[in-house]
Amino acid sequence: MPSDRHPCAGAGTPEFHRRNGELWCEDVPLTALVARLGTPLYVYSRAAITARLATVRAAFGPDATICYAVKANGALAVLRTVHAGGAGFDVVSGGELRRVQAAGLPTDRVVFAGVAKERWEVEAAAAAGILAFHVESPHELQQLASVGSQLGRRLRVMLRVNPDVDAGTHAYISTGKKENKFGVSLGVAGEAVTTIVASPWLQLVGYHVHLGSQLRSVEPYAQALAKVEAFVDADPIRARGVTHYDLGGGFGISYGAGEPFDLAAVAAALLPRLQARGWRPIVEPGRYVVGDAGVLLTRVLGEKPQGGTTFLLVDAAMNDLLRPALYSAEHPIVAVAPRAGPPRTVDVVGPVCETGDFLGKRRDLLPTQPGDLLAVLAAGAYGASMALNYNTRRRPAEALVDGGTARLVRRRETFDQLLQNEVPDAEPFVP
């Protein structure tokens, strides 16, 4: 890092960095892009982005298929840059197939997951000739059966199993257990399996597992193959045509906290494995690649001292960014110009009327005044993505950085956009 540069403590890459004890994104001093834009502000470093990209590239080899999971950040020009560094995609909605054609990106390196896919979704991802369908459900198979028929074609299908893995998360991001609602389980996948390879109109090109969000270790990855491979070799037909093998994404990143993702330990567990078997593998990191490459920046409006807790008054919310309150997520917040004082400790909350609208709890903090920046640190994955628009509020402008220009990659948005679709005038009619 150069000289006149400044790790910023519980920031995840360099890209946020101080100078002259102000944060920067690579060279954007943060407070020159809160004048332009306003606040709350999402800020993105492309540089971030594109060397996450690289990490997993270095890890898995050139024969693997890199699918960034759009759910992470969907937005247009954050598609692209994943597309410059080389990565196809992981959609779980029409919605996301959609946002990667209107970014003008090739959609043969898309997979599509979801436990619950409507026709439209199957037809306009089958239209699309994407490079197969995750099947989590044995009664997907006759729709997409159906689909392939009516194209004349055979669609590419790989069964996502639920392999019953205990990947050690929190609950509402574990997906690979059996009390999930995610994937087949192992006991009724050899049916699925057995319908798939009968099918004039599917084809089985391989196997997919994904445990869940933020995993800190590698066993869960090696314990997942290792049952996937069980249940091929128990029956020849199940390895008939397989050439691919999806060990999902999940990678965790620290949030302020802990060592990074030994993403080189998961690549060195499997490969070898997958190798023997002739299964190239396909990967679909979200969080890991933009999650760190991502900031909240939020202008402090006051305080409130009440009942033994100093709350911190902020205009970004619950509703900007969903995470703490839905799963107690933790996020470093940090000044962005530091003011000269000792920290106290304080709750950083929002103006939505919920008493779950916190970004952090009993966070200590150096002093402040109304007006001044805090950035809430690796929010570059399901913040925006999961913004929205309660009491009203509008859904934050997003900003993307690269060297030293900025570009504005989402508007806020306003008032009249939030009222479009309402209609109270309209003609009532009888059903």
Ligand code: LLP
Contents of the next structure:
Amino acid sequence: MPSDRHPCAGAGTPEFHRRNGELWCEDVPLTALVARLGTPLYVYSRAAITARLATVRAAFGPDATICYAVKANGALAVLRTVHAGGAGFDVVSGGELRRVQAAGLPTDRVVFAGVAKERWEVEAAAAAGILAFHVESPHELQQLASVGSQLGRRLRVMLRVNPDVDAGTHAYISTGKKENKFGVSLGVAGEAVTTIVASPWLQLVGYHVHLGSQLRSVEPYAQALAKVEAFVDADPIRARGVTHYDLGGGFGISYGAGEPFDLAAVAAALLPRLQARGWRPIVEPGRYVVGDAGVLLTRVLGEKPQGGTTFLLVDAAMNDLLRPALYSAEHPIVAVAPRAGPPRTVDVVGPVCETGDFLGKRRDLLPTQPGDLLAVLAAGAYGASMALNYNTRRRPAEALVDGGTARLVRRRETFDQLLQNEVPDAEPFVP
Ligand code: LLP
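Structure of the form predicted together with the ligand (previous: the form predicted on its own):
The complete assembly is shown below, putting the previous chain first.
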């Protein structure tokens, strides 16, 4: 980092840093960006996304297929950046596939997971020639075979196994335990393999495991592979034709606390075992690629001491960034242009009419005045993609910075757009 730049505490990436005390993204001062685009505003760093993809590639090697999880951040400009960085895509709906197509990107390295897929989604993905369908529920096989026969060709299938492994993450984002709805439990996976192998319209190309999100250790990945290996070794039919193992995503980020996740350790634990079987790895990182590459900028509206708490009222809310309300997630929050003075402890809250509407609780922040800008850090993943319109709030604008330039890649929603589907004077009809 050049000497005029200083790291920003809590930012997981050097692209967000301070110059003369102020927060910059790459070579763009965030105050200048807000002067043009307003708040709330998501800002992403192209260089940070590209650097993270390079880290994933370096860890898993040239043979790995990286399928970026579109759900983490599906902005078309982000998808193009990810594609330029050498990744394909993991989608979980026909809508996400549409995003990849709308971005003008190839679909031959798309994997399609999802615990229940509709027929139109399967048809669209088959027509797009995707790399593989991740089958999560036995009932899907009949539908897949039927679409395959309609098209007159075999569809490539990977079986998503539920290995009953505890990923040690928040209950709402843990997916690999037997009580979760995801994947096919090992007890019935054998039957599913038999069905796939017997079908003229399906081709078993591999196994898929996704244990949850924001994992912080290697062990769950190793345990899951061991369980899949034991499953496969129990019957030779289960290995026949298998070329891939998809170990899922879930690689955690720091959120201002602890060490960065050790991707190389995951690769070191799994790759030799995959190589021994001739299985090529697929990885599906979402958060790891875009989480630290984005911030949410918000403006201070006022301050209110009440009942022993100082509430700092800002113009972003739970509808813009749902993670604190939904998962008690803690994102570092910092002033964009800090003022001098002793820090005080505040709850950073938005205007939404819910007590659960907070961006951060009991945070030590430097003094602020109305109009000051705050940055909610590590908000690039599951921020904009989970934004809502509750309280008839427009979803935020999104900007992508590349060196010294920025682009508005998604305009702030308008009230006309919010209301466009409402038809209060619609003609009545008899259903
Ligand atoms: N693959 C599959 C099949 C998934 O379901 C997910 C995430 C991923 C990959 C990517 O996981 P990642 O690498 O991003 O951890 N909204 C929550 C996270 C939900 C994750 C859902 N599935 C949050 O804000 O923490």
